[in-house]
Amino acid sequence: MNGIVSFFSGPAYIALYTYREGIRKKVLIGFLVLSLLVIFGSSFISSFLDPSSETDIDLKLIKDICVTAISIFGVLITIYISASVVPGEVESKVIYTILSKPVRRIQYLLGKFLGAQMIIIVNLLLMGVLFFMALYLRQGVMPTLLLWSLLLTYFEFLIVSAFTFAFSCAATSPLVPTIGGLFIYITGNLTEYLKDVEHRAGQTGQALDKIIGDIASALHAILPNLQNFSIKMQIINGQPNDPPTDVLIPNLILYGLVYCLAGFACAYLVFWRKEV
């Protein structure tokens, strides 16, 4: 038990330690300055829109805007924070000074990581706290389907934080990763659209097209599926206390569990060969 707790102790003072040095970046606090003066000013836009018109278009365009602001800001920081946490001290050297403690590479590596989700969950918070008391004003109904958007789209960053923070293992500044990150996001995104690619691939008989269709299909296989965590259009179109329909919230959850363990044992092969 007393080893346990050593080996996790290590970790926990990492983490608290990345959290504090994050949250105070600047670019941090300018991401989230711009995502929550998007989500407060959406119902100003919706002033400009016709008061007499009986439809709810009002209240779709807030919610329209504010989640695509969680969405777009939310996903920019999650990258920023998982691309420089572990290049900027090898930047400045402080890597030098914890490895040489007696602190191993998968305890740092998890510190570091873990202080990176800290700081990810709490700007998501602060995002949807805001979305959340901007609905529940306007209608008078808790918006209990916000909540379970803002749990799924926490995995949804969760995927793309950990193979961010695979890539900034193998970096020596946040640039690569920075890319690699948004690369995982929009193909993340845009996997649903490789099953096309394999349809429309075997249609021909070709051996091109073969090829082109294989792989698809094999990227369709390996690559996460980040539209599965989506649940939009429920918000913008449903009641704010309907539950979500299509989707499985523990399998889900599972899903994107899996793929961090994935991307995690990636950043520490990658960073077990590190000559640092």
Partner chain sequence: MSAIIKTQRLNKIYEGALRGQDVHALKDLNLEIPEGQIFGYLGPNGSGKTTTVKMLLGLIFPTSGSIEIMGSKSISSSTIKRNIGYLPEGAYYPDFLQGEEILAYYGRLYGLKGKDLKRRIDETLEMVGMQRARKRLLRGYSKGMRQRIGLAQALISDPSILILDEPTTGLDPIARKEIRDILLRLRTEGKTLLISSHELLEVEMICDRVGILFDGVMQTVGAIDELLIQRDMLIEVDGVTENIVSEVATYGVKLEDRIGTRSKFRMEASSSMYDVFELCKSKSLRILSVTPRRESLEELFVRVIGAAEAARR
Contents of the next structure:
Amino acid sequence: MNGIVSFFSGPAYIALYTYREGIRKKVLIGFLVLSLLVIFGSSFISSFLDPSSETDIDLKLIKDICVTAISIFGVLITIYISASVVPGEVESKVIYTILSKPVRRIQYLLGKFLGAQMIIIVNLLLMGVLFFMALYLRQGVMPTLLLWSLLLTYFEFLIVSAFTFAFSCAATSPLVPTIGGLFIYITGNLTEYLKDVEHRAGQTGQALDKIIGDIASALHAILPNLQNFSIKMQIINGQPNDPPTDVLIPNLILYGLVYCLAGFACAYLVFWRKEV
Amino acid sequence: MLATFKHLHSLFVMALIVAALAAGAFMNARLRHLRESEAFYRWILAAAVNERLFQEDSARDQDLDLYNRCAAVMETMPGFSGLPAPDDANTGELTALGTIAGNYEQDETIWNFARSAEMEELRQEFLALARERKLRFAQDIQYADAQAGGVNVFNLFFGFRKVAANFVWLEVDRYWHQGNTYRMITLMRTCVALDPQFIDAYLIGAWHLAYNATARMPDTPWPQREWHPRYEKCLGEKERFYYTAVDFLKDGIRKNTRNSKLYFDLGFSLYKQKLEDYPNAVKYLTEAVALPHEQYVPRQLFLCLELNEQYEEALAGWKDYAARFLDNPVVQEVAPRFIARNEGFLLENRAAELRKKARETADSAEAERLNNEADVLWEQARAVWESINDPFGEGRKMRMEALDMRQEGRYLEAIAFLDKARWEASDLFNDFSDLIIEIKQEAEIPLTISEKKAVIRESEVGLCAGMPEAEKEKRLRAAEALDSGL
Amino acid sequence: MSAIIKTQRLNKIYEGALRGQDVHALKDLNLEIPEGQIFGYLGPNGSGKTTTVKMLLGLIFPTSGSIEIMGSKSISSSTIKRNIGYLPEGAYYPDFLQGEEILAYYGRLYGLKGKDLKRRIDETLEMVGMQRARKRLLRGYSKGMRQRIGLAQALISDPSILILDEPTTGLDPIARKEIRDILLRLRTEGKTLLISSHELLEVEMICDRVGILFDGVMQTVGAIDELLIQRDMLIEVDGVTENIVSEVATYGVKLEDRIGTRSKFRMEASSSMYDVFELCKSKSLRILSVTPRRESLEELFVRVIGAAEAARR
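Now that we've seen the form predicted on its own, could you pull up the form predicted in complex with its partner chain?
Whole complex next, starting from this chain.
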């Protein structure tokens, strides 16, 4: 028990200071301001609608735009943060002062990853709270379904974050892993097409095409499919007590955690003998 | 030794990665299964709605065939066949699947059915058909879209599609203000194709079509109307808009089977207000009430039940409704009036029935007894109308008086009375006019020209373009029969 | 006197993209640093000093050979690392923090907490003379202040081994003096210091032992008094002629400088004082001064490196 506490206290401090440092980054604040502008801007767009018709269309408009804005800016924040927490310290040589302390590399990585998650969550919450307020002021009802949507959004980010983090551990500057992270996000959203590749490759009957098809099929089985999280858009405008959604949400959370573990293990594999 | 440790450590981490990826692959497969099942589940609900309410069949699509096979599989599954059916459903005509799908509280059952191992084969067939776009009720499955390939990449990203739907709707709104109705319809369809869960688009779209677009349209003369094969009616321009709205809402219902607003608008705004088709209005309003709904929804259902002459149901409904909202002043003010109204109707009807029986019976003593009983009820009905004390009650009272005169054979007096009364009780104008015609026909008094026209109009014997031969023949016969009667 | 840091046949090869681009940064390095001394680790840029230090700290890993610190080979274990303080060269610190916050952060990584931590922060800040700037953000620190706070963070856990990479580079003379004093005080407290530097004057002033590294190979290592013990004799005389110069050369005496009849001769340390006097007497030279001279570290460094470069060619 004591051992566990002391094992996690190091990462906890590293996470805390990573968070404190990260939250001050200008780029982050820029993203945040932009997303807030969009969230508030969506209220103005709805004024283009016929004001006389008493409908909920303006609400839907705000919801859709806000969830999309949170997705886009949130994923940019996620990628940027995950790609820069470790390479940033390698670049500034702060990592020397930390790794020379009695801190194991796994502890360091854990601390950095948790710190990045804290930044991501706080940003997501900030955007979410404003969105929540914007909705509450208009609707007067607690938009509880929104919470589920935000939760799923976070677990989607968690997968992107873990793999970007693994990428960043191999890099020495934040730029390359940032681009890599975007690539991961796009790829993750397109894995559904691999099934199509497999289908088409199977049609020719040539050996090479068959191999391509098999590779596509294997990748489709292994790679995380971020498209699974698209139900976050459905939830906000949907109705409560939808049986498939109730089953999908816990599964998606588990999905996020499993791939997070895979990504983090990759990061450790890269980092544990890395020469800094 | 250190080297061995490094080796083991690397191996361990790699094993961890492999294990995590294997778990990921497992979860991938699981989610894939769930999402396929979800698509299947939504299609089943849509197809069940079609079975229960729309009863549409299209030769081109294979929905019905697949649905029937699903239903057949369900019959064989022990876990599902013995489930309790909802009380008010007419279970006789529906499959077990259709019956269960009729009750939203059993969505869980349908969901378990859709994801069950027994359905694996049919589920795969469903996906294959959906991919080939052979299922009309499953056209919006993003999942199938992605696999069909070549779809707009935007489809896949961030839910841009749904945001785009909002912007398309802003455009629809603009066209509406410009009065560009036809262009508006096209865009509305685009809008719901982008976001099939856009409930308000269906609602407002249908409302625009049925009300605003048709507001200044004149009635189309019969010869210029066209036959609508699905609805089996002759439609003018106005009616075409009504039915476009009906179709639009039905489309919305198929894609959002559990939204009471859509059923309500279909039943109330369209079938009751515009098409005056009360059986259908009752049908859809019943659905709306069966789902989680707003407080005003049942009131419209009871009104439609009354209009559809289902007084017993209306009465029971109002009583239950009044008992449920004891602290709502509006309900407590409105409900007693309608309870009384339906009681009045019931009493009148029962009296009329008894009198009819009395006329038919050969035994004069029995007839005497029945007539006396009827008179008691008749007086009770009059007392009810008295107690309501509003123009409608007054009108009903006058109607009863006229019927009394008719009973006594004072036809001309009754006609004169009604003719005068109908201008006073404007609510019942049509009712009184119909009664005048009825009495005139009973007394063999010739009808006026306008009355004849009214009879013909009501009888739906009009002919229009595109009508099938059999229908045309039938209507010509009916017209001849009617003509000879006049 | 036991070695607290010991390396055996330590090799480091930085692998390039191609085999030909590999860099052999350390070659069979055997290093022994005794406890309680200040060890000056010298060498020109790129000689492998930082590589050695990083390997000692477990930041990079040896290609072959072994490292032993405090008698243990598992140098990345926290029991060993707890006893090492490290001041990296020109390191940046998270500069959104105040001086004392950064000490608190690093102190916590050492497992310090509560009162202990507070006491250590006060002590180290006192030691490096940063008490007044403790509440200021690092962003506003001068270079000297950064170096001091760096030293403070290396000292926070009161380690028995201190590894300092260029501790006085870029500082003004007064700051150098102060840092030097701190280091000497640490030695009196019984700590072992490894100073990697090319500030030879500083090293000469405070180190007990030095090692000179060139091209990944340890050229010379030893106690500074031993290494610089070769003493010359510098004799300044008057009345020198050309004949005498050529004649004395046979005795192993070298002419160092000559202005008119006054000359400076250098004699090897082995030659005896009496011989010198005898020679001067026989040539009737007037002795102006006799100075026994110790070689400076700089001279040693240049000589050693020069020899090594010549050998490489």
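C-alpha atoms forming the largest set that superposes within 1.5 Å between two forms make up the rigid core. Residue numbers count along the first chain shown, from 1. For clarity, every value in this text was computed on a predicted model and none was experimentally measured.
For Val33, a C-alpha deviation below 2 angstroms is recorded between these two forms after rigid-core alignment.
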